[in-house]
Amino acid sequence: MIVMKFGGTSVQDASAIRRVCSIIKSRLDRNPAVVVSAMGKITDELLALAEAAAKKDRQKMLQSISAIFQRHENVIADLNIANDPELEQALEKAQNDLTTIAEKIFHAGQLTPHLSDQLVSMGEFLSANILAAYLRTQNINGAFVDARDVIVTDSQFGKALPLFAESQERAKANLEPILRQKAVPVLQGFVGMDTYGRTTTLGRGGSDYSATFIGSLLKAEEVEIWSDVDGILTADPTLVPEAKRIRFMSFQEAAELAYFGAKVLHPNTLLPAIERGIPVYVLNSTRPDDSGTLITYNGIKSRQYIVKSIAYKEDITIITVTSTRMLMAHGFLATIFDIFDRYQTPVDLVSTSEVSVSMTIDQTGKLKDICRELDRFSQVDVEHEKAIVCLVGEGMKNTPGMATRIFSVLGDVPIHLISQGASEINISFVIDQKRLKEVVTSLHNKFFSGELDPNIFAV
């Protein structure tokens, strides 16, 4: 069997849902399970609804609820599935639940993490029920399966982690019987339930993670991630329009790209697939005949084409901690990182000297608190509006002259921090964000212009 995940743009309207149904139909012989995101922009609309409720703006809150359901009802009418009894029941439940959650936020005057997860999960609930209903009109036995009955998580609202053993028991009870009947289960992405029975979410973009996690539970032959892009590209096409599609990548390469900002995959997506050795395809639902990008354990290695892709992260902040006490001081670094840990702020890159440590972060919500604690034993300097640029490819570390090839392109661009050697497959550095397009374009011209290997790149 296989798992197919469809993103928000793939189910954003009636024509997109028809296209998705056609793709599913083409794979019925492979016994698919389907995971869907909310319709495009619905999660943002739900968060806007929450903001109105928290501000006690009842009129705007009710208008938002009405607009959200009107959009779904328009799609239902276009698909001619309004009379499906299971869908009617699901819509009634969704409307009651959403109104109840909004009222709770309104009376509390704030959006708590628990209420936020309940609220934003409604988008996936609606899209999954609509797709299941439409499949039934196309002679496909589509069955909505609530992901909360399958994916058990911890209680970190907004960024919950699935629990494998508990979820595997639920999958055997609630998913495997449907698949044995050759029906097509349709589940919400992004959504789970903690051990106390409360709705949780896996973080923005977590539908990809849901898909590979469900694939690992079911020991799937492969997982397909369907979106509106042709696959993983050599660079962000908004910066480099001539970016090429990568045909094959290793799990490690794709995971590094996801972590360092490539928008095609959620950073956690590949972990379950890596653990189970499940191939992952990244495909375009508007061009279903294209081969996309295949991610496997080994990928394809090439001594000539070491760099596979260039990723970046914007809105980066550099924190530099300087202290003469650091010299030969046991536990100094542990003290620093313990502060970041207490404030749940992950660090991306680190560079050290005899008396200073520079670190990059992309979450600044607790920056003042972190700096206050660091100030107690060191001098702290903070620089904003930076960007991380990351070149990824198998063999980067052991290829002579790679750093020279990279930095010779950059000319007068100031480099604030360099990370090389921590990973065998990437070289990362920090620049001023205003120079980002220039830098990425120059590097892409250096490594991807001219003739490329057609076994690795779509040329």
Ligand code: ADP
Second form
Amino acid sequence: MIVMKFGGTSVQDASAIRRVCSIIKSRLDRNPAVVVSAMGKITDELLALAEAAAKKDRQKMLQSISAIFQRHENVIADLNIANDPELEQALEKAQNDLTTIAEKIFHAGQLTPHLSDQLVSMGEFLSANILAAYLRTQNINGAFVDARDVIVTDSQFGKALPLFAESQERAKANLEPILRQKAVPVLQGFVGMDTYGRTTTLGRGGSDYSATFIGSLLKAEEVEIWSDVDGILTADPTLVPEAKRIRFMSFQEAAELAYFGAKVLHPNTLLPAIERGIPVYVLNSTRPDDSGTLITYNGIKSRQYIVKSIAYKEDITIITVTSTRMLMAHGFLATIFDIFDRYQTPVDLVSTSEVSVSMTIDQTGKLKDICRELDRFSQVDVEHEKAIVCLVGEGMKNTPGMATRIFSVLGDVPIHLISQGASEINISFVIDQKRLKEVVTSLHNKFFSGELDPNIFAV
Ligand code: ADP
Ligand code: ASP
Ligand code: MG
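Given the form predicted on its own above, I would also like to look at the protein as it appears in the form predicted in complex with ligand ADP.
All chains and molecules follow, beginning with the one already shown.
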């Protein structure tokens, strides 16, 4: 069997959903399970709705609920599926739930992470039900399966992590029988349920992670991530329009890229695939016959083309801790990282000197608390509006002079922190965010404007 995941743009309107249906049709002999995101922009609208409710803006809250439903109803009318009894029921439930949750937030006057997840999960509930109903009208036995009956997660609302053993039991009970009947299960991406039965979400863009996780539960032969780009490209096309498609990548390379901000894949997407050795394709739902990017254990290595892609992460904060107590002392770094750990704030890049340590973070929710604690034994400096730029490629490992080649194009751009990943397949550094486009464009020119290896890049 295979898992097929369709992102927000791939299901954004009726014609997109028709395209998705024909893509699924072309794969029926492979026994697909389908994972779907909310229709494009709906998650943002749900979050805005939650905020309006928390601010007690009733007018905006009600307008927003009705706009969200109108958009789905238009698609349902266009697809001519309004009479599907299961869909009708789902729609009614969604309308009730959405109104009830919004009212709860309104009365509380604040948004708890739990209520936020409940509300925002409605986007995927609607899109998955619509797609399943449309498949049924096209002679495909589409069956909505609630992801909450399959994916068990921990209780970190907004960034929950799926639990394998617990989920595997549920997949056996709730998903495998449907696949055995040769029906096509359609599940919400992004959404899970904790062990207390509460709705959770896996973080923005989390449907990719749902797809590979479900793939690992079902021992899928492959996972297909269908999006609005031709595959993984040499850079984000919104920053570098001439970016090229990468035909093959290794798990390691794609995982680094995803972690360092390439939005095309949620940062955790590759983890389940790596554990079970499941090949992952990234494909374009508007060009289903193209071959996309294939991510496998080995990828294809090329000595000649050492850098495969450039990723970036914005809104980065640098924290520099300086203390003479660090000189010759052991345990100092442990003390610092223990503080970040207690405030559940991941550190991305680290660089040390004799008396100071600089670290980058992208979650600043607990920054004040962290600084207060660090302040007890050191001087703390905080700098905002930074960006991490990350170059990834297996071939970088054995190539001397990489750093020189990279930094020679940066001219007068101040570099705040440099890190060569322990795996040696990435080099990352921090710059001022305002120089981001310029830096990524110059690096892209340097590494990708010449003749490219056709075995690796689509040229
Ligand atoms: P989906 O809704 O299908 O999950 P996303 O918007 O989450 O799609 O991800 C696709 C987007 O990722 C692309 O439109 C592109 O702007 C962005 N992106 C960033 N880096 C890359 C990259 N290296 N390759 C391809 N796309 C990238
Ligand atoms: N709909 C969610 C989001 O916009 C999850 C996803 O698209 O993967 O973040
Ligand atoms: Mg996405």
